[in-house]
There are 2 protein chains.
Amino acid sequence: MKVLIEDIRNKFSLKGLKITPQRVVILEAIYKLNNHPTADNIIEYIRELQPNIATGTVYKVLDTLVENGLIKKVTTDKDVMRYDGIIENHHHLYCSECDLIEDYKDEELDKLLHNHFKNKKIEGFKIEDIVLQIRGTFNKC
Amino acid sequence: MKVLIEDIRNKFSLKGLKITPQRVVILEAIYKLNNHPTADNIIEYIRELQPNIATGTVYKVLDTLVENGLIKKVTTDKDVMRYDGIIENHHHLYCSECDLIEDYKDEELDKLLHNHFKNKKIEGFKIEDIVLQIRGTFNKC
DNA sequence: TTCTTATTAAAGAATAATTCTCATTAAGGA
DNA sequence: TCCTTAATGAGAATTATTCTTTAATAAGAA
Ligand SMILES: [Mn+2]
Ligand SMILES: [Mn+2]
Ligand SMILES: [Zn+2]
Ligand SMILES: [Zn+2]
């Protein structure tokens, strides 16, 4: 994936966030690493460029990015958080064999869901968004 | 919810698991506590009846129950695992305001999904099950 | 450009959830 | 009832994450 530093700096500006080398390199790492990296994956990747970045900083920045809607958390049944640089609504394929989580985009499905919940309201609950956790196995796994 | 100890003992038998007071009381707790308890919720609840149960035992038993399909894990974006005594496939309403997770059962939706994925196969992936994470806010929250 | 100040980062200690180790106990079959 | 083996208790260890303090720095003002 081609990642432009200038775009990243822009995103921070738009959110009124100070542009720090740490923030830039962390968001860049999330875009470049795929498969929904953990904080640790990100730290490992970054240490090449910024050997002195503090782990606390990485966690702090990740929180900031999530709060500002620049990244999303991806839930798993392990006890490590994983992060997603793709903020447009999409779904996930979870592998039962390994810890691969692949993106799954399906407009037709989204329309189906949208329609279903337009008719069938959930009593006492206002839907913000819906993410499908699709569990299964990849042929390659 | 009415929980019969005899039913619980039966479930263990069927899975070839030894029936221990700890296992019984933990599964009982999961059935009685609602809102998808954490290990800690369960420990707190149990300590009334079994003051000496070890936390390690609770985690161990929870793993065993999950492995044997007697309970399920429920993923959240917090770093505590939550457990579900309802093993039939169903979906979840996640509250954005608090940490309430409510069950959402919808046969019509399940049919819709089943149909959708019967036609539209995902290249290189075999679906085992699908859980919707429906995020939003409850009126009461 | 330099100055000022609030924000952010570094370092490492602290915490919280979970796992591990090992001695002891007890379930369930013989 | 006895034996074998799996399960539990106790507490130490580990892991992911958060917090605290101090030092550094980004960005707006002068
Ligand atoms: Mn994704
Ligand atoms: Mn549930
Ligand atoms: Zn896999
Ligand atoms: Zn709520």
Given for the second form:
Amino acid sequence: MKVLIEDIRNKFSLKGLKITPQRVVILEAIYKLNNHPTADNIIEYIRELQPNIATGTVYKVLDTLVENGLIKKVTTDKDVMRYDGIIENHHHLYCSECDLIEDYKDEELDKLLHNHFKNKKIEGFKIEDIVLQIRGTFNKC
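What would the structure be for the form predicted alone, rather than the form predicted together with another copy of the chain?
All you get below is the one chain by itself.
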């Protein structure tokens, strides 16, 4: 995935966030790793470029990126927090064997889910987003 620093800077500007080297390098790492990385994966990747970045800074920036809708959190069955740089609607294929997560896009499924819950009208509950995590095993494991 080709990542342009200028695109990252624009995303921060559009959200009204201060552009800092730490924020830029962390969001860039999420995009470049492109595999729903954990905070530890991100720290390991970044430390090759910026060995002095503090662990606390990485966690604080990750929280800021989530709060501002620039990334999403993804939790696995093993309660491991991972981060997703794709904020457009999509689902996940989760391998319960190797912990791999792959993105899954399906407009037909999205329409089906949307219509199902629209017709159900769950009283006292407003749906903000529907994200499926489909569990199974990949044949490459």
